[in-house]
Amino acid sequence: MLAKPGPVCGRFAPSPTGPLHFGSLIAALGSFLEARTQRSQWLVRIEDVDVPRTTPGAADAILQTLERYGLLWDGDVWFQSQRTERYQAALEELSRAGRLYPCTCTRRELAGCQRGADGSPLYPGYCRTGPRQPGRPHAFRLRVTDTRLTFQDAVQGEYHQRLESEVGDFVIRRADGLFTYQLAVVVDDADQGITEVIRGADLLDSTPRQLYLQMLLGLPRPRYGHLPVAVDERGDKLSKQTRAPPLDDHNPGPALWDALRFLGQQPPADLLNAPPAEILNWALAHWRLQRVSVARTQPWTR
């Protein structure tokens, strides 16, 4: 079901695997401006559900950077690592409805499978009728159907996907007991009252999985908008893995100005070295989501 009309609430949900970089700033700034221009709340959630991947001190550094850049949030910061009871409750609800099954397949065993749109293996259903290796630790997969899921993205336009043929049954709790992003993000967005999700287009292909979980759990569907992902000269996404440089906390102006330009907002040149508050005041007066490119990736170099 679609979220009921009412107060708008947006969010930024970084993973604490390292400091924020320019690609992170694109998502943070876009979601911040889209929320604030509607005079709505903007929340921050630390997506540390994958505990082994978190970097000590990264969450504090992320929050400090947001403050230095003038991207001030409302309310308390949520941490996924503190919400496992809620994810377990959602898992048990899906289990009672007969939607889950244990899966003992390893990544190595699935390495040769056809790949889905997001690059992950298209699960062939090996364990659908029972675990192939009953003695192994097992994940839980969600049974999907051949339903065509469609939504209108605020940036990318109409998007549709058939989960059965394009994704396959997907994991919602791993064999090591950790819950996956897909389940956690759906539960968190509902519990926080998120009505719009403005984020990077690298997550566009996973959105139908979230729509499907929302339907099964009876949760509202936010409005989605997927911004272009910044890529380097090789076409690789700016990320910690590609050694994207961290944002400069001591001189935020140029990066904010560059981010606005990347998002198609055409900030005046005399704002390039202005304080964050001045740049953001201009941005709030001139922000238009429809000016953002519909490209899923966009090159960026300093």
Contents of the next structure:
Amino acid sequence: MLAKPGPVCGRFAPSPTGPLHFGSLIAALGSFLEARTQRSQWLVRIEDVDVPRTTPGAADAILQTLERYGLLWDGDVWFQSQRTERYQAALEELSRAGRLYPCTCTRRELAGCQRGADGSPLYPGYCRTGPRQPGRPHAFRLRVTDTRLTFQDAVQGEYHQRLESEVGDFVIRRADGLFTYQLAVVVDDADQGITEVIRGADLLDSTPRQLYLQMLLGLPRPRYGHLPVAVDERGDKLSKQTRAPPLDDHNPGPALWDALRFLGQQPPADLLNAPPAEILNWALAHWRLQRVSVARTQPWTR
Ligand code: GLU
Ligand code: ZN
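Switch from the form predicted on its own to the form predicted together with glutamic acid and give that structure.
Complete assembly follows, chain above in first position.
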């Protein structure tokens, strides 16, 4: 008898920094369709670990928009702000394994450093042998190695990165006591039983850090697929910073239709103004992840 494959589980994990816009709809819709066409669960997690960056009311607005767009999730919504104990336990595990060290470097002290894969400073290891400014509040950094990490992305193909030379030792808990996205996302994906992470390609270069943490913490590795990120005429990512307009909760059809087009699917023209359930039904019957373009960014103008 053939072994039954384990249950598949996907997710959408928005940061509540503002309302959803077209750029975030791509990740929501792509992860939803990839999960639902495998008859699997699709969970929503609000990534409010960086509390000072959250906007009051944004989480509720995001959930309402998802509902209006027919992107209905399973189970309870998780909030990272309620999961500090789990992150602390993971930090202690890394610490016991001798992987962490206190770092007192401030953003300003690192401003002149060479930049890493994601554009942030490539940590030059100043505090590796002891904090440079003992007595100052300190972050915890994870000591990385320079082995080449490789994975097969379901959209972008093979991706590899050397953490030490391309990213550097990275922060697990900040000097203000907040846990970082990299730690929180790995712990949460594991605790929620996520097997499929479909998200924007702006996070492609974060994935090796996440694979590395999974290895150190003994957590399973999900399948990853990174969708092109929508950019404007100047090549800037659609975001709150570039004033991407919020999605219209009262007229979901056109944005859903556009998002399908953006993802390389070919929705029929007469569905443009159809109710969301009708557009999603078409999408569920025709969705093919292979049609998504193999690009980190893709221009989008209305
Ligand atoms: N919260 C992240 C964001 O909104 C997404 C994290 C993820 O999907 O891993 O950019
Ligand atoms: Zn330091």
